[in-house]
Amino acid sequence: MQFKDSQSIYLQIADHICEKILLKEWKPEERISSVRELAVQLEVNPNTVMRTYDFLQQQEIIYNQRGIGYFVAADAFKKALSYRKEDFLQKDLPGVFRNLYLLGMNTDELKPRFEKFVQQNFS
């Protein structure tokens, strides 16, 4: 995983986990990697992964079964979708709107490109 300087690493890991849930690679009630396993896999400090897991528990996207491990919550898809949507609307969309305005574009010009992107990447 390539980390960006513009966002905390633990939040980037949270986005990565949410993406796996939204792409249905991680299913509800499925056990996920331990803190140590994920830290090794992503080449980060285990404390960073722990911070990510704490954050995702607060968002009710994952939960901990003491002594067994971490699991994807039953309604994780809905919670991850809500979290990622709000994050996008607050952080990314204003920049997109600014660029559209500066370039004299409108949202109608984006629709065919969006449809092509979805077709090429998710079909």
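Return the structure block for the form predicted in complex with a further copy of the same chain; the form predicted alone was the one displayed.
Shown below: the chain alone.
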């Protein structure tokens, strides 16, 4: 996995995990990788993964059983959805629309790009 410069790594990892849950690849009560495992896998400092898990735990998307590991929360899907949706419509969209307008674009131009994106990333 490669990371963008524009967002902190730990949040990119959090997003990645949320997607697994939203796409139902990971199911409730399922155990997820340990901090160290994931750190090795992503070639990242364990502290960074720790931070991700901390963050997701605060969002109540995962929970911790001491000495055993981290698990997907029972209502993780719902939480992950709201975590995603929360800001998107209110915070992200206005900025997107502003850019669209300033750049002389419109939503129709986004359509083919969106279809291409979905095809490349989710199929």
